[in-house]
Amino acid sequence: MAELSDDEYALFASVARSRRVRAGEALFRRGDLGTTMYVIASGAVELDFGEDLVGKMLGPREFFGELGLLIGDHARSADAGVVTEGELLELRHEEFQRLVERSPEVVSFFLRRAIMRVVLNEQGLIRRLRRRNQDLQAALDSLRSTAHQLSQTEALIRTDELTGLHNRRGLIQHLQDRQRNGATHGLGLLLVDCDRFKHVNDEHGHLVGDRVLQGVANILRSVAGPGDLACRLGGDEFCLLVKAETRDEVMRYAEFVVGTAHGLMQMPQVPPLICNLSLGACQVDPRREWNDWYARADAALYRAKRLGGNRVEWQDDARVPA
């Protein structure tokens, strides 16, 4: 679908350059090199692909020319002409970079749709125009490169830069995927907090504090199995979502994490490479949402901290099932 959502259109319009166009005006020709993407604010534009290919009539909120923006100096595959007087929004690389920095989630979703649309269009061209196979193959190579870059960008958006674990955005995406696939049964949640982490930062500095956080991340990464998810929620707070059918299974994970950190603390280390950990644990109720799971694990974590830390506390769901 070539039409932008409300969020996408508002975001693009906030940085794009406005251009008034007249009926009959040519925007570009097939074979022209271009680096600009267009969004129709009002009026209509026709794309003519030539030969035996069906043209396209585009209206408000629809976009075209995105390959020029994503790849750079891309040879246009159609003639673009204005059918009805109106207004276009023009986006070039510098404006698009500002969009990525301002709202990476909206841009990531747009890029996935745009790449999918382009891939489908190119596949149709291959079926109809075998004799242009070399040119189309070059276009597909460019698309693969762009898709790879997109994949890397999405991975960065979901990853905590310091530890390499998922960040909160990555966690939410993971949970949405699980809920979409009906895969939220038989899970346990561990909420992890570093004991006296402020003391580490104050006494040894933030570089040492960063190494301690990386040490905690390594413990969680070593515990996480296929399908599990280790995440840094922010600061010195982490979580681990694990496949576990019972309380005992969840607690085995939790006690291993606490015990491993405590064991490493017994080794001579100046400055420190790890700290003791407090954990709150609970079973995930698939009928409820993340905020509920978090609240239960957080209540247990608060108890663990209040009791001196370096321990695990469990939280049952005391409420009446919905």
Ligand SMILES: Nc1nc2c(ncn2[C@@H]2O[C@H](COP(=O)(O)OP(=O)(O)OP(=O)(O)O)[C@@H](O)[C@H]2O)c(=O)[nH]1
Second form
Amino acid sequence: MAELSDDEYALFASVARSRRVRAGEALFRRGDLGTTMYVIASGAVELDFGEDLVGKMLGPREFFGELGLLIGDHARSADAGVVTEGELLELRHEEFQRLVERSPEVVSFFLRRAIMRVVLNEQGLIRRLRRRNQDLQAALDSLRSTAHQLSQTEALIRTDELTGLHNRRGLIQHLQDRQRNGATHGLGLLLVDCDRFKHVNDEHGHLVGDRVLQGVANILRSVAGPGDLACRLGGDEFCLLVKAETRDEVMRYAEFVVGTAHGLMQMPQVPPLICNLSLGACQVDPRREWNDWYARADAALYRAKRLGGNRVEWQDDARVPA
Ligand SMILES: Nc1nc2c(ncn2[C@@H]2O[C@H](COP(=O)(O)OP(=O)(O)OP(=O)(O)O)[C@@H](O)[C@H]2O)c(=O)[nH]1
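For comparison with the form predicted on its own, please write out the form predicted together with the ligand.
Zooming out: every chain and molecule, the one shown earlier first.
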């Protein structure tokens, strides 16, 4: 296909200039403007189209650079370098014009072939681009599903397996987000602990204990509004971070939680589905950190337990233990 016929070769050789070339010699570079076509009389030339396009190795009777010749001042689409020393025929635009007059049939045959070569190259390029597009699409799809899996995994890491509430890691992340957004104002903290939970486990077994913990989680979930956070801190200890501007508001939430658990306890179920709860409540001081909030709520919870459980105790700023 790329080789010239005897007639073509003889015609081109009659006007072209012969040039000896050495291995390693660069004939032109991609982007150079050129008007010369080359025919290889002997030796070999390599065309490098760059990026990941397949290069071409050309031998005797093959031609290249024809677009420069036909269009004039065409930017070369490849680097052309001599691989094996030999002889090239160089044909310039003006010389080609003379050939058109001298032998129009041979030239028109050559032109038809040159055009077909350009079209085939274009089609090859389009196919490659399509394939690359598909590869990119596939890479994008797998990236999307990886991102989806990652966000699912992240959600799992933040979640307590038994209750579906946030776990301690989820709480820390939530607090960091709030602190970053300056959203730690107007919050109340409830620290919740099951009363005599060990007894539930001992009496009815661990699975029943698990169900009771899920029951407590359900109460907290039902109280938490958008932006609030219900969390299982570990074992039979939970916390609830709620939007509440005043002590009364925080206490309303707390009394509701204790009252609901206690109310359910009044409908005896064997095995039990819930247990009584003790709560320590406080207002969150945005100037301080989680450890301080927790210490205050924990001091109140400690009192609630000491007073027999099934109740809420409040902790003011002023009474923070040293
Ligand atoms: N079923 C179950 N039990 C758990 C789980 N995590 C911790 N526990 C048990 O929870 C119990 C907590 O006991 P304690 O901290 O003594 O609390 P308590 O019996 O409620 O005592 P008070 O708080 O003083 O009323 C322990 O027996 C733990 O083994 C869990 O995921 N499932």
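What we label the rigid core is the largest C-alpha set whose atoms superpose within 1.5 Å from one form to the other. Residue numbers count along the first chain shown, from 1. In this text the structure is predicted, and so the values were computed from the model without any measurement.
K.L.:
Core-aligned, is the CA shift for Tyr253 between the two forms 2 angstroms or more?
P.N.:
No.
K.L.:
Taking the rigid core as reference, does Arg92 move its C-alpha 2 Å or further between the two forms?
P.N.:
Arg92 C-alpha, core-superposed: shift of 2 Å or more.
K.L.:
Does Asp177 move appreciably between the two forms, meaning a CA displacement of 2 Å or more on the superposed rigid core?
P.N.:
No: Asp177 shifts by under 2 Å between the two forms.
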